[in-house]
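Next up is one chain by itself, shown in structure tokens, the form predicted alone.
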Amino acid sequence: MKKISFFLMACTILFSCTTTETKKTEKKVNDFAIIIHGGAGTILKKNMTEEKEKEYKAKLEEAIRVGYTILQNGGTSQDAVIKTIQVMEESPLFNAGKGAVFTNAGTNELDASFMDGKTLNAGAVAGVTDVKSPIELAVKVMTDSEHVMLSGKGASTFAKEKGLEIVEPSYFYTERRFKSLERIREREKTELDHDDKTAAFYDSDIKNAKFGTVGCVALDKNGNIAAGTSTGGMTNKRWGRIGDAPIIGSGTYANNKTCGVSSTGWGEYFIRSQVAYDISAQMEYQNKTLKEATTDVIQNKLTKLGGTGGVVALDKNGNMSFEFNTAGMYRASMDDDGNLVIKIYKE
């Protein structure tokens, strides 16, 4: 007798822990929300003048608010997406579509991707040259064809195809990012021997030339998580290289039982992480918090690796999380009482 009450008092206590476990894991915080992401990188404040800081925070108010009211109105959060990261894209500040780093070739390679969290779809594209709004086509890729994702000449095809608003190759061109740009072509001439240069440049002006990228990620009334990514990529990259913002798993993923996820930083560690997905996963398999689970993949596992950069989260009740190593991240987030969070630094 006495071991049947102790059997039902474990029972009594481990049924208790799980429920406890489950409440803290599905309290409903936001019944709609939004977050974003302009890039992580080295920003300091000591760098920024206070005029470039208001514009930086400016554009991203101006983005975070278009898609909030699409939200807020009963949209989807696929269009608030769309709509948000085109703000970026569209804005010389930013490293994706208008403001895109040039390559080795001095040409501008833009890279996207699109996720649905409730029904896992994806759509992504990499090495375009002339569709205005990469994350558009990437959106496109996912709706109107039986891929994931498509490339170079092709990719420009398919949009014109469907429709897409085609651009000269010159509307990507900003004076800043060709200087960028100029600046390492010199370094490697005056600095490099040859056969150092890939080593040297890998190791030095690389950890400031591949941020910049934008990302969102968007919870709507009805439950439904999306979240994209667009991107120029790397200053100087070669021969077609493609990092992780359209790689669905490493900068961007959504999945509606547990969270929404946008990368940006040094994408070889993303991709070889896999850390869009692993925050997801940690969250299904191991019952983990979207804290939990964000922190443990940029701060432990992508660290010891040794990559930088970041992401914002999003997950099913609302909860929104930014997390990065590096010493700043533009970033901004709405909840569904209007609360506006904007910043810049690391703190």
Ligand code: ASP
Contents of the next structure:
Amino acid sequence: MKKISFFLMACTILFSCTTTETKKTEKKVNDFAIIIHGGAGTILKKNMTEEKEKEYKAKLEEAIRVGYTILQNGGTSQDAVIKTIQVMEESPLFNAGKGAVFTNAGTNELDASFMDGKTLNAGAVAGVTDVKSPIELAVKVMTDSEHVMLSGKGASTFAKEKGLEIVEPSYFYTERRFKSLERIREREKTELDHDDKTAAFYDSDIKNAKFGTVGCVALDKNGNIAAGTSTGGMTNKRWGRIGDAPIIGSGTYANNKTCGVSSTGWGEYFIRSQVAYDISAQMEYQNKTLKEATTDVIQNKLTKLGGTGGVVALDKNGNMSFEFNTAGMYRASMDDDGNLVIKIYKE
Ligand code: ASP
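Given the form predicted alone above, I would also like to look at the protein as it appears in the form predicted together with this ligand.
Every chain and every other molecule in the complex is listed next, the one we just looked at coming first.
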């Protein structure tokens, strides 16, 4: 008898603990939602014309509304993420697809990744030079191959076999990005002796950099989270450098149990910090809220390491978070009531 009542008491305690915890994180705030970024960095109002600001905001709005409409009509988060990112890939305003930054060799090498929070399936591509939509290719790697990441020529061959749109490498050219490369090359020639070049150069350039990577996280009406990121990487990159954007767990992560994340910033630090996965892990193992986890990872851990940039994140209950340690981040979100938020600078 004693044993039975002890067992019942233990069950009651266990049950009440579980329900308290569940209550903390289970409040659904949105049945569906979407959040995007167009890169973070030294984005200052004093350096921006009103016209440029309008242009960025209009493109962010156009992109997010595409994904929002898909979600509102009962479409999948996967579809919403692909279509939203494609709008930004096609815009020369962002460092992804057309408008990608240039490598040291004067080429464009594109990286992208995608993750499905329901299955934990993922796809990624790195160093792609002739595929119009790297995010579409990343999703194809996930759905049509047994691999997670393909790179360079192989990725391009796969894209051709799967019938994806191939473009001339010149499709990605924009004068603005080419001029950025030329400016860096000039400084490289005049300012530094060769051994110091790479480090110092990366340094001085990165501190003033405007990371223009694009990313999107969506939650659909079925409770599925998807996240995707697409980028040209960093200006003047060489030796086949690959950043965080195609690394699952750094640039992109999604898990229906916790959240979805897309990152932008100085990729090397995001890889070393496993930014996207760390946010999800803190929610899963430490029962943190999305806001607590994104704040800790960006403002505390990434910042201490010396990394700059930010994330957009969205949890299973439709909570959303923009978190960055730079002067600005192009960003937007929409909740299930259609409330639109678009911001550029820190507030
Ligand atoms: N994270 C990207 C990279 O390191 C750059 C960016 O976000 O703009 O390649």
